[in-house]
Structure formats: structure tokens, C-alpha cells
Amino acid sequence: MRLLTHNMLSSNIKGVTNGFPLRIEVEKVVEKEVDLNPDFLRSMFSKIDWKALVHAARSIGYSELPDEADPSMLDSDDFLSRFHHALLQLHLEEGVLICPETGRRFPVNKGIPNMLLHEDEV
């Protein structure tokens, strides 16, 4: 599972009103070549929650991303080539995402997430 993709999953028990941003719990992280793509991160950069990438990033190892960012940066090839190593080649092959309300655990096998819901959940 990308960072991408966990910048966008948040818990959606029932009831739960802070769902987001999921915690990562790693057990096996995995680097994925993917080519760097300038126009397609400047295009996600207002999409995507900074400081929950940049703790999410930092929970599997990768403290490269600065705390703070701004629109500014994204003319940086040093920052978009961080940003992309962030974003699209880390990847959470095996490990858990937790809900920071409820705690209730999600796990990822094979980088898929399972964000199925127990029926008393809904």
C-alpha cells in the first residue's frame, strides 16, 4: 500500500468521528521503482494532507519530507523527488493500520489493506 493510498483511507465505524489519519503499525515496508511524474505530483500536492504524510512517512522509516510545505517547493527537484519517494515508492507490504479513535486494527497483507467492517461496526 502506497502513502497515497493511506493519505486517502480513513475508519468509518460507526460512530467514529476522528477516523483519520490511520496509524501504521509496520511489519514489512518494500521499495517500488516508480518513474517520477513532476506534473502528476504537483497536480496531488493540494490533495494531500502534509503533516499526515509526513508522520505516516516517518512511521515506516523515511524522515526525508519536511514538517511543513507549501505550494513553493513543488519548483525544488530535490523536494519533488522526496515527495515521490514518499508518496509512490514506499510501499507497506505487511502491517497494520489502526484507527485513532476506537484503535480497532486493520490489517495490510500483500500492501492490500482489509477495511472491512464487523457487522456491529456498520
Contents of the next structure:
Amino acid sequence: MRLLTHNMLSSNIKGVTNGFPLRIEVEKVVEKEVDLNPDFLRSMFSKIDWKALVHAARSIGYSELPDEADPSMLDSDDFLSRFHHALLQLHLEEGVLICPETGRRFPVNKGIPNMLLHEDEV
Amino acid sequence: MRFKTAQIRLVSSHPEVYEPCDDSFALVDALLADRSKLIEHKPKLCMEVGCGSGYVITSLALLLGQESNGVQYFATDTNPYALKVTSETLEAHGVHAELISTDIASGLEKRLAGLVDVMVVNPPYVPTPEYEVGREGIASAWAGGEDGRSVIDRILPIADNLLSDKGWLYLVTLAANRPLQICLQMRQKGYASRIVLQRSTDEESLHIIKFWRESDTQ
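Next up, can you give the form predicted in complex with the partner chain of this protein, since the form predicted on its own came first?
The complete assembly is shown below, putting the previous chain first.
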């Protein structure tokens, strides 16, 4: 699971109002190199919750993102490569996503988060 | 190694996962028929709901390219075995999609709203008794309840929420699902539609319908 996906996932338990971002408990992180596409990063920037990305990256061991970011930074190759690395190249392979409101744990196995709910949670 | 669509010999399998069949081939053929439009469309985020064996999302990824082309893929399924098989199918073709074990798009609906440029859905469309819908394992791949519409009717509003302004939805339907009525229903939400492909097999008459927001001129 890439941090792009983490940035798009919220706790889906019935009644939860503040289900984003999910906290990350890490067991295993893998890095997979992929091509950098500046246009993709520039268009995704406004869709990404930056703070959540910074925290998620830090919790899986990558601290090279600036705390604050604004669109002018998208002109910098250095910024783009860090953004690219955090968003697409780091994968949470094994671990847990934790609902910030209820503490409900969503396991991540082989890179696949399990967001399936029990009947009483829907 | 790059292929035009997923290769059957490289598609993984499991007894509890629906294998690529006429409906899967019809959907991929519809995507191929729309290939130049899809490439011109320049989607950034693509998604499949109910990826099963992974045949369709793999084919879409082969058709549109990966990171270097600036495209990302998400695929969901309620059947954990399906995600395992999809992951193997993707890997065998050297492509990647982000996989999420969930019901339709649960957990993604808030943050992914309005971001999906291409969505493909081969839903459980077979008319069955209502109690067969939502069962675990392979039955979840076909059991569609009354008129085969139970799951389709749950997916459509979610698709509407997730699709971007320029978003396209490709949906597999059976004649028994009353596709025209689906189109009218989507028209009320502001969508135009077109049958991209129609195919009759021994057992079923399939329509692949494409939906797009009427405000978006094609």
C-alpha cells in the first residue's frame, strides 16, 4: 500500500465523524522504484492532505518532507523527488491502520489493507 | 515485456475467485474499442470495483501505462482471495494497482470523491434470490438479487460520488438488468450514456455501457 492510498483512506465505521487520517503501525515497509511523472505530482498536489502525508511518511521512517508545502515548491526538482518518493515509492507491506476516533485496527497484509467491516460496524 | 491486454496464461486463479469469462472479455474488448479515446482522455486515477481475477484492471493498466504516463490504479473487492489473485495477475504482467479489501469503495468515498477519471465495473449482475447477495467467496462475483440489480444499484451512487468532472464509467450489464432503465436513472444524475459493446453468448446478452457527465463534451 502506497501512501497515496493511505491519503485516500478514512475509517469507514458507522458513526465515525473524524476517521482521517488513519494512524499507521509499521511491521514492514518496502521501497519500489517507479518513474517520476512531474505532471501527475503537480496535479495530485492539491488533492493530497499534506499534513497527513508528512505524518504517514514519518511513521514509516521517511522524514525528508517539509512540514509545510505550497504549490510554488512544485517547480523544485528536489521537492518533486521527495514528494514522489513518499507518495509512490514507499509501500506499507505489513502493518496496521488505526481509526483515529475508535482505535479500530485495520490490518495490512501483503500490501493490502483490509477495510471490511463486521456487521455491527456498518 | 508488454502485452496489449492481460494474457490468460498469466492470469492467476483460486477456487473461490471468478475466472475471466465472456463478461470480462466483453469489458476489455469495450475498453480496447475505446482505446484511443481513453489515451486522449489522459486519466490520472483509474479504479475497478470488484476486480476478481485482476484480468480487467491489468488490461487497463497495460492499455494506459503506468507511473511514467502519470496514471495510478485502485482496485477493490470484498473477496480477499480475489485480491490475492489480482495481485499475482498484476505482478505477472509487470504492472501495479493499489488493492483494497473493501465493500465497493467503503473507506475511499470521502477522500477519493471527485478524483476518479476512469472507473470500470463488472458487477455481480445475475438475477438471484435476494438472500444470495453479499455471501462470501465466489458467489459474491455473480449473485445480483432481484433483476440482478441489488449490487449495481448500490454501486451507481458511489460511482457518481467518486467520478471526476471528466470521469467515465464502464459498466457491464445483462439484458435482464434492464440497462435502459439504468441509463435513464443515470440521466437523472446528469450522465449521458452509450452502449460501447453488445454481445450475445449462448447464455446471456451483455451490454457494456459507458457513462459520462453531460456537462463534459466528448
